[in-house]
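A single chain, nothing else alongside it, follows as structure tokens in the form predicted alone.
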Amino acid sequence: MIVVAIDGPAGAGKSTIAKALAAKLGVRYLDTGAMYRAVTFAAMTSGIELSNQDLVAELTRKSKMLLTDETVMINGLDATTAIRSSEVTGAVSTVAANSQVRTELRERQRQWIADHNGGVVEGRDIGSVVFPDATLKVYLTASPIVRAKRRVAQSGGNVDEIAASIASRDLQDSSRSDSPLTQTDDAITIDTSDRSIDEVVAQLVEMTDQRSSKTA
């Protein structure tokens, strides 16, 4: 069973590179950070405070959530566009934060697994928390200033505005107490200012067969 875990900061090509990683090894694709997008989407939309954690983690146990490559529905509702808005990016730190909600999810992210047998799982502590025995453990990067123009070319935007939004975001990820992001030690490193999508990719698919080949 092959499991790639690429984690990284926002901006940083994570969910581009990792489906385009997906088709080519011919597996199934999870989106981690959606599934927390979903979580703080219908907390807001139930008129939860995301600071009241034991209800936002309630709600979480309770949520009913299918993600394919690309929809995502959680209870019933297509939160497939809602999710990217400005208004749950800015607040889904907050869920992120939230222990018992991470408890659920990283359950339901190895379930998932088990349920496909293998596939690539991007989010930000896929290698460090969620499956520390991954076949191969990516840690994707970029400047700051080229993450901030990818946001502004996909959601429109000041890049300055967008820029000081992802410092923000990466602090909070990095300091939060429960599976900050982070880089393990046996995590391969690249940096995508300048490389091409294609070019990332066809590096991870040949360390990925490596990688399998060692453990067959």
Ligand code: DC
The other form holds:
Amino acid sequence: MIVVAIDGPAGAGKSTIAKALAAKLGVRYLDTGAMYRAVTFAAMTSGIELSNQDLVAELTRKSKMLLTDETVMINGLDATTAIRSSEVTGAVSTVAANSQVRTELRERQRQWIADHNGGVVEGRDIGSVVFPDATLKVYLTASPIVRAKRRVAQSGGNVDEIAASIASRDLQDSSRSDSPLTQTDDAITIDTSDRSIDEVVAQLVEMTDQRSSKTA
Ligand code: DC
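The form predicted together with the named molecule is what I want next, because the block you gave corresponds to the form predicted alone; please supply it.
To see the whole picture, the full complex is given below, headed by that same chain.
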């Protein structure tokens, strides 16, 4: 079973690269950030205070989530667009710092991969905590200005404001006590600032093939 873990800060190119890599390898793609976003959306629409850790965790455990390459459903609602709203983006780090939520979502991520016989998984703690024995661990990064410009190209907004909001989310994601964003020693670090998607994907396909033939 092939598992490729792709971690890194917001705007480093994780989703684009992870999706393209999964297609080339013929495996599924799992966006774990979408799971944290879906829980945030569900809590906000149910009027639950995000600071109430027990209630948010209970909601997480009770929620039914369905993730495909294109859509995110939570409790029967299509949340694909709503989870990318600025309200959810601004609030998701609080939910991602909730240890009980992390415990539940980590289990669901492992189960998803078992059910789909492997995949390319993107997030913040995939190589460090969720799949420490992944076939290949990749840490993607890019300069702050490149990351902000990519987000603006995707969803609009002002580069300076987006850069500030990315910096604040990165700080929260890397300084929380439970499974913060970290670079593991065995991860390959790739700076995507000046590289094309195709080039990075081709490099990762080659590395995954090498690793999986060694462990086969
Ligand atoms: O990748 P993203 O921007 O959609 O992630 C949304 C939030 O969820 C982000 O603040 C980091 C957090 N996250 C996390 O803590 N652990 C993961 N495995 C994936 C995302």
